[in-house]
Every structure is written in C-alpha cells, then in structure tokens.
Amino acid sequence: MYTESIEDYLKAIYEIQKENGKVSTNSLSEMLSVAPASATGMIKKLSEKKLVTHKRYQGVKLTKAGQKISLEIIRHHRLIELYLAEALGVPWDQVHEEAEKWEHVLSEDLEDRMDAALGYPTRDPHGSPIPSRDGTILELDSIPLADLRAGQSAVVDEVSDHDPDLLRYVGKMGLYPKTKFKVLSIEPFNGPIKIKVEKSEHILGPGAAQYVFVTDIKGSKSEASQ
C-alpha cells in the first residue's frame, strides 16, 4: 500500500492532467496546498517508484501503474460520495470533503459492498463517472453551460465538485445532473444567463456557468459545437 500523501498526489496529477493537459510542479503544489518544494520532493519519490515520469521543468505524467492507482482512489472517492448521498442523505455539497478522508481507508471488500448496495452505479452525485474496478473510465464530451446560446435546451451532465458554495448555488436552482433546462437569454461578454428549470426561471452567474457541464443540446447551434 501507498501512503495517504502519495495517493493524494497521484489523484491530483490525474485531475490536473485531465483539466490542463500539462501537470507542472506549481499546479500540483497549488492543488494540494503545499509549497512548491514539497511537490518537487514528492515528484522525485513518485518517479523512483515508477508511478510517474518526469522531465525537469517539463511536468509529470502518470505511468500505467500510476494511473491505475489514481483511478482506484477516484473510484473510492466517487463511490463513497454517492453512498453518503444515497444511504445517509448527506447533501451534495458536503460529500466531497467527507470522501477525501474516507477514500484512503476503504477496503476492497467494502468497496464491493457499497458498489452492490448502490446497484453498480456509473456516476457520482455530481455526475462524474465512477471508474470501473479494472481501471477504465467513461470520457465525457459535455461542454460548459456558459457556451450555450439563447434558445437552446440541454441536460446537466456534470458539475464541478471542488467548491461547496458553487454546488449550493446551482443546487438552489435545481441544476442537478440529468436535469433538463432551457437557456432563455445569455448576455454577451460573460454576462448573466437566464435559464428555465422545470417551471421556474433563474439567473446564473457566468462564473458558475463555467463549471456546469451539459450535454444533449437541442436548438440552434452552440459556439462550442461548431
């Protein structure tokens, strides 16, 4: 087994790799709230353990072994998030923080039991795909809500889970995964977006709309899909 720190770094590397492509020492240190020098030290250790490859000043990349572990931790994390939400009624803006601690102490046996109790789910409460046990993960092609145009309808696919305030904010308007909505208007230059969910209308700030990812777009063409 690996230390909690190692698991945290591997998970962070996977997530940055997915969002930004390149994983720099600084991006790692920022995501984990440690000093850059600490990240350098851990990168060195991960390299020695063949969990990442590293070229000085060029960033790190997960090896096959490293990615396997990352996805195991992410699987733990997302299964736990869903379990807490479903079985214990924990609100979706709190499950992330709890899962951050639990993910490191989940045995394979309990992982299986939770998985079965939940009916072998494929998405966590924020819509993020749950990796399978063998280390495969669904790649989403959803786009930010902010890229839609007035008149379009879409379905929420995934909401970024790193900011509880954001989750509470979009939760208040009912923008949970699988929820259908329509863009009534969208102001230029990253202005506010008026949307209709069920029967009620809401105004969504552009900052938030950047972190709500949607799919199943219907209506006139969107910018991003051209």
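Other form of same protein, the form predicted alone, not the form predicted in complex with the DNA:
Here we give the lone chain, stripped of any partners or molecules.
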C-alpha cells in the first residue's frame, strides 16, 4: 500500500513520460505544483523503493513495478470518470476533478463492480483508454486536430481533460469522441480553424486544436476548393 502522494507522483511521471518521453524534475514539479526540492526528495524516495530509475541528464523513468501502480491508479481514475458521467450524469468537464479525489480509495471489489456495471469499457468520457486489470493499455494512433489541412474530414478520438475550460469550449462545438467533422478553412500564420460539425460551423482556436486528437482522416487539401 502506497501513500496518495507516491501514487500521484507515479501517475504524473507516466503521463509526462508518455507525452514527452523524458521526465525532468522541473516538469514533474510543474505538473504537481510542488517545489523542485520536494520533487527531488520524492524521486529519491521512489528510487529507493525501486519504483523509478533516475540518471543525471536522462530524467526519471518508471520501473515495471512503478508503471504497474501508475496504470492501476489511471484505471481507477478513468473508470470513475465514466461512472460519474454515465451513471450520475456529471458533465464531462467536472468528472476529472471528482475522480482525483476517489482514485486513491477505490477498492478492488468496487472497481470490479463499477467495471461490470459499465459493460467493461475501454475508453473514458474524453476518449482516453482505460488500462485493463492486467496492466495493459491501448496505444492510440491519433494526431492533433491542429495538424489537419483544409478540406480534410476526421473523427474525434480523444480530448485532453487537463483543462475544464477547454472541455466546455470544445463541448459547445460538439467535438466529443466519435464525432465526425470537416475542416473548412485555416487562416494563415497559425490562425483560427473553421470546422463543420453536422450542419453547424464553428471557429476553433489553434491552441485548443492541439488538445483535440483525431483519427480516420480522409480527404486532402485540394478538396477545400471544391
């Protein structure tokens, strides 16, 4: 049994490692809003427990034991998010904060019951994969919406849940997982992106488009003039 603090660090290391490949003390302290000295102290503790390895200039890496714990916490978190959304009707921009409070105290029995009640889901409300009970996780093959070109169509695969305002912003446009849309135009110099969702047109900021991940991409730039 590990403390909530240890579990939070392991989860954060996994998330940074997945996104950037390298986990520095500074990136970890920024994500967890702690002083670099506190992060350094915890990294040393995790290393002593053989949950991470830490080499100078190479950053922090999870060991197999550390990754197993991190994926278990992520599984709890995402199952709770889906349960809150589907069973209790909690908006998708609010489930993340609530799940942060529950993820450390969810028992294995309740985890199994929740999993069964939801029909053994593989994705959370934001499209993020839910790790399996045996510690495996689906690797998504998607790209940011910001990388699309005018004339292309795609399907929303996942939306980052790091910012509730972002979720409300894209939610108003209907950009939920499995939603089909088309890029109508893109203003030059990293300008706004005009998209069409069903029969409605919306303007999406390029900053937000970096956090909407898409798949099933069709069409090409040449279609924009048709």
